[in-house]
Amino acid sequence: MRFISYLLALLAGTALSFEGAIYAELGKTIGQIETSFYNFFMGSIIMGLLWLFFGKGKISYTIEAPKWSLLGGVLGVVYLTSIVVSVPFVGVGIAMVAVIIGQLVMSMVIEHFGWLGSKKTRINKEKIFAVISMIVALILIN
């Protein structure tokens, strides 16, 4: 199962890098905004078939979740967004070397202090020499 996740990981990179150039060109015509709001539109869409044909029927528990976990939609919203935007700007490479230096950074205080509800780990020497190594790779590319 690990390897699948590995693998899974690894397409939804692919995908990214892709929805990054697609809608960085949807972007320019049919403004930027837009762009973001047909995104998660189609997205509404098509979950909204999966879930009626594949949930589990547990969409009214929402209200009981706890209300930092919606969070979710909205910081889905300023990354896309934030991708539509930067993306002719600094170029598809760059904008994702970006946010995977954000990624990294982010996860690794997440996981130092075991917020929401994740497995504490300790930030050591190599992971900080990874995100330099990344900060170097987006100087590179740049």
Contents of the next structure:
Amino acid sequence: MRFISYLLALLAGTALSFEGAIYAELGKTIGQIETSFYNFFMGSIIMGLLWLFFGKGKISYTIEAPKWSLLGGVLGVVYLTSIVVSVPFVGVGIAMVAVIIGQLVMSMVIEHFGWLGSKKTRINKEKIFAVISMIVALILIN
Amino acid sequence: MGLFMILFTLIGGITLSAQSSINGTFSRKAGTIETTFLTFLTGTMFLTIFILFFGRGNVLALLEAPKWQLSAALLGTMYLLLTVMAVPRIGVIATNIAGIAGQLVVGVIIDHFGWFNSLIIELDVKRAFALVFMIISLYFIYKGNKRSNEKPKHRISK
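Return one more block: the form predicted in complex with its partner chain, after the form predicted on its own shown previously.
To see the whole picture, the full complex is given below, headed by that same chain.
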């Protein structure tokens, strides 16, 4: 059963690469920002339906929540647009490695200081080695 | 141009990690589905205004675009659902590492064959070595996270 869960997670990652490659192609015909718009628009519809049928949380918390915690959508727009714009120039492989390095370094910094409501987790030797190996990989893949 | 694009994508990764921290905090009180719904909704609102003022493409061309290109929207949702299914069983770190591994391997495969009309970049010895370094990196992430999670327990027991 655990094995299947690993497989599901692996499959989830492959979905992201396929998404990047396909959106890059769509971006060439309808425009890059338009492609991001399409993604978020369709995502809203799909998640809206899922929320209507399966939502068990409290959407009204949106009104009471601190305003900075509502910025997730805008940040996601930056990510998706950067993928759609860069993949035609550098390919899916490099784009994915660059995204992962950005993610890796930033999440270490965020957790090190406990920013944005995250649990404080110190940077250690292993994590620095991880970033160095990832950067070596980016140089080799380029 | 290539280097500039890589930097741009790095920024994309930075914003993505800020997004997951923010959404993680928000979802503790609002719920997972609600958080994702809100993320997509605010993203749509923002992009609507942005397109009205700066859009140079043609949104209406969506209706004529091949359907397989439109199916990419489902892949993003699939990623989300599969992650939500895996996290309770194997944990956040293992889920992320397995996800990254899948992402990288398929990224390199797509480049190699030039699927979806993308750039063709062959899988040569250099790229194979790059994959090895990524696996080493994932191993260190796993170990590093295990260590920082174990530490507090020791302090309590002492």
